[in-house]
Amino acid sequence: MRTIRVAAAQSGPIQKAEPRDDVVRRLVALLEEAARRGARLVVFPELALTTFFPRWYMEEETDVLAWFEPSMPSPTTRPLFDRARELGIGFSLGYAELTPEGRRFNTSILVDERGEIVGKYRKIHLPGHVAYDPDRAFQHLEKRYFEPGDLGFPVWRTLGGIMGMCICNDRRWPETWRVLGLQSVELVMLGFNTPSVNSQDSAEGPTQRLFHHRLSMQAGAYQNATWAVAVAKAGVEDGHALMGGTLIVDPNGEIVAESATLEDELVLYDCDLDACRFGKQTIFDFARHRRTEHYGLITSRTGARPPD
């Protein structure tokens, strides 16, 4: 067996006023606890260093850029990298990336046990809107503050397996999973910040949003015979509720571990990467069963339209 103990490191709310140094200390504490419990890989949420700032409309460029990281590791995040290297543990981390050219992305990086960045993914399926919407209780301005990712859906051989990443809304799109699956991915890491209906939503409450979240993760994992790790930012953040739902799904689509709170919490599981083989060699043996000559609409058309 090729088993890797994975720690899904859910984050409780990060308030707008919380200093980034304090957030990094919380992440380091979760990393250290994960290492004590035998994990080799820690998965942190989307935009793990800040509150979910796209809920606010900002016109001034300086106000927007305050939420972004122009380098990684940055001076603020260096302690997380250093501690990971000392402990010999890998991690993935979501953050707002500012490139040297001034481009902005919703990004996740993969760091190996040496503390080195070995992979980067930029969120492709950006939800929300660009302009201020006066009819909304809160804004969802990812399309205003980020560009769609330009790196595709890469995978990496590291930590003993074939690893991939995606972010939040990507989980709802089957194309995300299939492109990763066509590269024989064995473990997909995903961070998310998903609003909840009310402040009482949690992994224990069967709300429709949690149902759709679980459905997307389970279907994606099963249909591509891969492990899937989804990690939430949860709780009431600056008066806005984010749902929990941190979970780990096996290659058969079964949820094998799930969070119980809306706070900082570790969800651990021993993921046998060899468990992917059966699905990849039987039901989802792509080389034998896929019929690409019939799939042209997937890449030739974006919007749906009925027949003439």
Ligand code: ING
Given for the second form:
Amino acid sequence: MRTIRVAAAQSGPIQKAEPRDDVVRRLVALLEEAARRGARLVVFPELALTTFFPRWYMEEETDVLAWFEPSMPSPTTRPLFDRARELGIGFSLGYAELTPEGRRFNTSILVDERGEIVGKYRKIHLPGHVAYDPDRAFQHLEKRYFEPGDLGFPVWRTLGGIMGMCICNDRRWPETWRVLGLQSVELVMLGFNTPSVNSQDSAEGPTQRLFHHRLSMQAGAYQNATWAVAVAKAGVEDGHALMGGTLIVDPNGEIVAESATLEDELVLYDCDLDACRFGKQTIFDFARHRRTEHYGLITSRTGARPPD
Ligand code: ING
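To complete the pair, please output the form predicted in complex with ligand ING; the form predicted alone was given just before.
Zooming out: every chain and molecule, the one shown earlier first.
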């Protein structure tokens, strides 16, 4: 048994006006509670330091950059890194990354129990749109504020296992999971900020949103024989509702733990990484069963094209 106690640290809403230092204090409190309960890894949400600002249209570069971290750890996040190192636990953290060259990414880092950044992932699947859309009840401007990630879908040997990360919309794309699965990933961690209602009129309401979220997580975990941890930023931010649904899925695709609130909430589970072995050695023994000679369209064709 290679068991790691994981804490999914769901965050309740972060209002636009909430000072980042206050947010970090909330994250540190969750980290300390997770340590008290024996966790060795804490997973925080996507864009965990601020409100989900891509819902707001901003013209001025300075207004946009105010939401970004120009360094990591930054003065704002140093207390989180210091406390985690004191407690000897690792964590993943989603934030808006501004690089020294001025490039902007929706990023997540993986920090080990020594407080060292051992992994970085930049969100590849950016939903939404680039220009202001007057027909929407609220905007979703990730394509305006972030570049698509340029680091691929890496995995890292750390915290006793093979760990991978993705972010929010990535979970809806099977390619995300398969690229991680082809690197023998044993635990995929991700944060998400998912509006509980559509910004455009559509049939999909909160229950269907939760259904698609669970479906994506369970399929990804099962089809790649990996643990999966999804952590929400939830609740109402300046009038805009984000859904909950923080959950942990085992390598068999079963949801083994789920949040019950839309507030700051910890969901813990003892993940036995050796439980990935059965799936990886039977149904999803990729080497024995996959036929890559027939999969060419997956990387050669971007958009769907019907037959003539
Ligand atoms: N949010 C949403 C997500 O993928 C979305 C965007 C919502 C896409 C509902 C499709 C349906 O969960 C982010 N931040 O990616």
